[in-house]
Structures are given as structure tokens and as C-alpha cells.
Amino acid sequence: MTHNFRFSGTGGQGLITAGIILAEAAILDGKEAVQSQSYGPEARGGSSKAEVIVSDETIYFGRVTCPDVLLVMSQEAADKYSGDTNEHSIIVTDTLFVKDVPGRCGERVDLPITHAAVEACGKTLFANIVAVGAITALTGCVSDEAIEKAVLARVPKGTEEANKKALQTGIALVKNR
């Protein structure tokens, strides 16, 4: 099975790191993965996106033309990156920042991602890891063990426990909805 993901938001939210983590988790699970990223010239504040393809088979085309799952973490990203979704796409929004999503979708999942990060870990900077937990719980595209190992391999030393808590918070957001 192949999953096409697009993580979008504002530069500085850690969405490119989230894409890299998901791709690494897929590889740890023995799957194929392709990850790409795009961001504006601003270091922070402009739109950014990361795309990840996870597959049990060889990936011949490394671009996401229609995301199966679109994560939007800002209204600007929702406006900019949802135009190629369709009636089979799942759109996951951060309820703190996103109100309207102009694209079509089969399912819209509104989650308090940033709020949950602050509540669980004390800072908004953990929102990307909360989002990764939610996405993996929603899709089952990688194992819990692989995503935790990939997270711990990418986060700064000394933040491992907070990031594990953020990951579990994201998983719980989906399982408890």
C-alpha cells in the first residue's frame, strides 16, 4: 500500500523535520520512502511544506500529486496547499490556526495539535511531533516502535522524554476522538 502525505504550515513549525521523521520511520519498518520539502525565502513565517511517500512497493514517481493525507498547521497553508486534494483525501487541521480548508476531502479531522503540545510539554515547538503521532495513529502507515525510534534519532539531546510525550499525545488525540 502507498500513502502520500503533505505536511504544510508556517516556516519554523518543524514540518520538514516531521516529514523526515516519518520517512525514516518507514525505512526502519522496511518500507520504501521518499521525502521532499519546499519553503519560501523567509527563514520563519512563510509557507512551508514537506511531502512524504511511504510504500510497500518501489516508488517510481517521487512527487505527491494528490495527498492521501494533508496536514495543515496554518490558514495560509490551507489556502495554498489544499487545491489538489480530492474526495479520498484526509485533511488534518490544527484547530488553533485553521478554520477553513478550500480543498475537497473525504474526511476532515480537526485536532487541537498546538494546544495539546503546550498542555503536554509546555511549549508550542512540540506541535510537529504531536502532529506526527496523530498522523501515524490515523493511518497506521508505520509501527509505533519505528516512529518513536525515528523521533528520538532526530530530536535535540535532552528533549527525548518531552518528545516521547508529544508523540504519545498525538497518538492519543486520534484514538480518543
The other form holds:
Amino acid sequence: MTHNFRFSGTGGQGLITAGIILAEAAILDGKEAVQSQSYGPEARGGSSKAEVIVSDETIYFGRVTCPDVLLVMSQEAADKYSGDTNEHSIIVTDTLFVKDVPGRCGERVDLPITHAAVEACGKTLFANIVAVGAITALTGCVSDEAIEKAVLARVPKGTEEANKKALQTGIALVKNR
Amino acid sequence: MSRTLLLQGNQAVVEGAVAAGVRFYGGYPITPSTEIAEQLALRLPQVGGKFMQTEDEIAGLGTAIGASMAGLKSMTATSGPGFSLKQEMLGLACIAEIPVVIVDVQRVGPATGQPTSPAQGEVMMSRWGTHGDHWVIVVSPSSVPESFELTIRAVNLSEKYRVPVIMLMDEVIGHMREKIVLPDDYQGIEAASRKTPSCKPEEYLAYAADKEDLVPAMAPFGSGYRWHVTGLVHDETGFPKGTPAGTVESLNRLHDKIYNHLDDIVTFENYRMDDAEFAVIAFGGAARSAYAAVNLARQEGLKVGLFRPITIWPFPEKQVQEIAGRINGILVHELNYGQYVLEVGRVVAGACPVSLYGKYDNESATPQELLAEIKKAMKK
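Coords for the form predicted in complex with its partner chain, given the form predicted on its own:
And the full complex, kicking off with our chain again.
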């Protein structure tokens, strides 16, 4: 079983960190994982994408050619990175930023990701962890224990509780939709 | 005991350097190699080493050469623009026979190019970049675990043969994160060290090479052994002689110390080549597309294999000739307009058709794109 993920949005939204966390969780579960990214020369702003492949088998090509799950957290990213989805792809959008996604999909899941991050944790910067929670709940590709452990291993000291809350918020967004 | 980690290729280089005994890094951060400098700044002091951020790229290699002369295993890292600037120092390390490892994580060029996008545009430059006849070893990893192993090997080869070794990476492997299992401590890692003189200091001839391996013993500066380091062509005393015969003798030895030991230096991987009727040749990040494309071809019943040079220079001449004699064609896939293909063509010398799939659009080839090119080339 192989899962192909693409997380896309604007530089600074923490999507590469989200990708790393998902890949680390997969490794904690004993799977193979490859994470790659593409971004411009800017430190902030500009479109950015992170890709993760999780598999039970050896992963040769490390980039995603047809995402099983595409997360879009900006309209520009939706326009730029949804061209290679197919009729089985799940497209997850942040309703605060995204209206239209040109790419094909089997299921479109519109979630108030950034809004929920502010509501639960007080800051937009937890949106990436909310998104990680939502995607974990949608796909079940990694275990709950592994994803929590991976989040806690990556976030700054002192923010553990807020990030746990963000993760649970994301899981709840999917379960209660 | 071991640790299972998710690391970038660049981070694996850092651990490989520490494991190989590198204790000095001089360099100037540049995308997409910056993580190497960033992490070595943290790791080297932990193991008693020194990290120096220099004022520019030239001084990055200059300080690494100096530290190596003082006896430390040394390295630097850069990307294309910095590799251009380092060429003069690289020549000095060649002629003065200073062990040093230079990591070049390639991005799109020339000049500033595309800092965050992958390319393999320095294939020929890594071999011929500095002026004058010179011989270096160039290795290219295709995975994160191999970035660790090959950094150790690069350090070992540079110490053993007293030659600069270039670790030619690309953005694909430098920035990719994947699983790697690292030993908890690096005590068991095989680490080569340059040989040091056994004679008395007053009898030391810095460039008198052993007949067997043609490599002279190297005394660390400050050890009481005195030697003269120069970029001029020199004899065994280290001083320039300037005679035609002296130059020939000196250059021949610099060549032969590498090319007499190709079986030790040249490494490669044959993937699904046993019954292959057609071969893809690819290395570094481009090989990741090639493994997948070969597997796609096999699913369609096409007998395609991958020959992956790990040591890209010296060129695996014997191996490529052997393959060319038993298959129907070769497709070279590289992330540039066509560089390695020139050498493949020269070595194959008409034994089978050689085609090129050069990609230079800021992106890796997808396995499907490469498969289509394989099919096209097979019809030739």
C-alpha cells in the first residue's frame, strides 16, 4: 500500500514541517517514507509544496506524480498544484483561502483549518498541525500514537500542549463534519 | 545499537563526515547545500572539531586545505556558484596532494541559476573545472543512506590517495528526506587516514612517493617535519625543478596514483541488468527516476536494466564497455543538456547505439516520462 500526499500553500504556513511530521510518523510505524519539497528562493511568501510518500515497499521515485491526498491552503497553490490529480484523489481545502480547485477529485473536503487553529490555539501558525490531524483522520495512513509522537518531537519546547490540541482539533474537524 | 531517523541527504553527509573523522569544516552557506554547514556548525564542536564560516567561497576551501595540511580531515560544501569560485583552490589541492572533500550540491545554473531547483550541470566541471591536467575522484549518491556511506568513502579515498574528492550531489538527494538507520556510535566505522612519515624529520622528502601506491607520506604542519607547499610543479623535495622530464614525472605520478587503482576506486550498481537487453545509465538524483522507470518497463515485459555509476570520475570505462558489448542500446538520463553522455559515447565507441534523455527544466523526470524516452530509444 502506498499513499501519496501533497501539501501546498504559501511559504511560511508550515507545510514542509507538516510533511516532515507525517513522514516521521510513518517511520515510527515501521513504514518507508520519502519527503521532498519545492519552493522558490523567497524566505516567506510564494507558493510552496511538500510531498510525502508513505509505503510498505521501497520508494524509488521520491516525488508525487498523482496525489492520493492534496491539501491546498491558498488559492494560488490550488491553481498551481492540482493539475495532476485524478478521479480518486481526495482534495482538502482550507475554506479561509480556497474557493475553486481546478483539479479533478473523487472527494473534496472543505475544512475551516486556519479558523479552527485560531479558535482552539489562538494563532494561525497552528494551522499546519490542524491540517496534519485532519489528514491523519481522513486516511488512517499512520497510527494516532505515531502522529502525536512525531508532532511532539518536531515542535518548539513549551508549545507541546497547544500542538496536541491543534492535532486533536484537526482530527475532530474530519470526524464531526 | 542503532537509530532509525528521517534525514535529508545533506544531514546524512554531516553524520558521514563526523563518522569518517572529519574535524574541520570551512565554508560559506549556499542553497541547496546550506544544511551541511548549518548542521556541522552544531556537530563538529560536539566531537572536538572546528567549524569556520569564512568570508567567501574561496576561503572556504582555502581553510579546509590549510586544516588538512595541519593534519585534520577536512571538508567544505557548496553549490554551483561556489564550486566555480573554488576551482583555483581545487587545483592547488590537486598539485600539492592535500586530502580534502568538497561537496557540491548542484542546482540549476549557470551563475545564480535556480537556487532551489535540481540539476546535474557540473558533471564535466567536476572532472575538468580547474585548469591544467589534473585528476580527481568524483562520487555521486542516490539516496540518503548512500549520502552517509559515500561521505565516509569520499573522506577515506581522499586520505588514502591524497587527492581532493568531490561529492557531487544534487538538490533531489540533498533536500530529500528518507529513512536511514545510523549506528549509535561511530567507533566501528572503517576510517582511513593518510600515511605519515616513518623517517627522521631531517630525512623527510615531502613528495617522495612509495613505489607501490605512488602516494607520498604526509607530515602534519607543526610536527617537526618541514616541507614546502607550492602550486608550482615540483619534484620530490617539494621545490620546483622546471625541467621537461621533471614535469612529466610529476604529472604521470598524479595520474597513475589514481588510475593504477581503478578497481579500488570505481564503484557502481547494476540494477536488473542480469538479463537486460537495454540499459539506462543514470546517477545521483536522476537514478531515482531510473529505478522506477526500469520497474515500469519490466512490468510491460521490456528487458531494461539500470547501470548506476557511484564513482562517476574516473569513468567506469571497463564496466560500460562490457555492458555495451552485450545489449542492444543505452539511454543516458541526466539533469542537464547532455554531459555524461559524451563520455559514454566515447567509451562505447559504436558498440551499441547511445541516446540521451537530458532534462533541464528545473524538475526531475517522472518515471513515466523516462519510460517513454526508453521506448523511443529502444526503437533506434
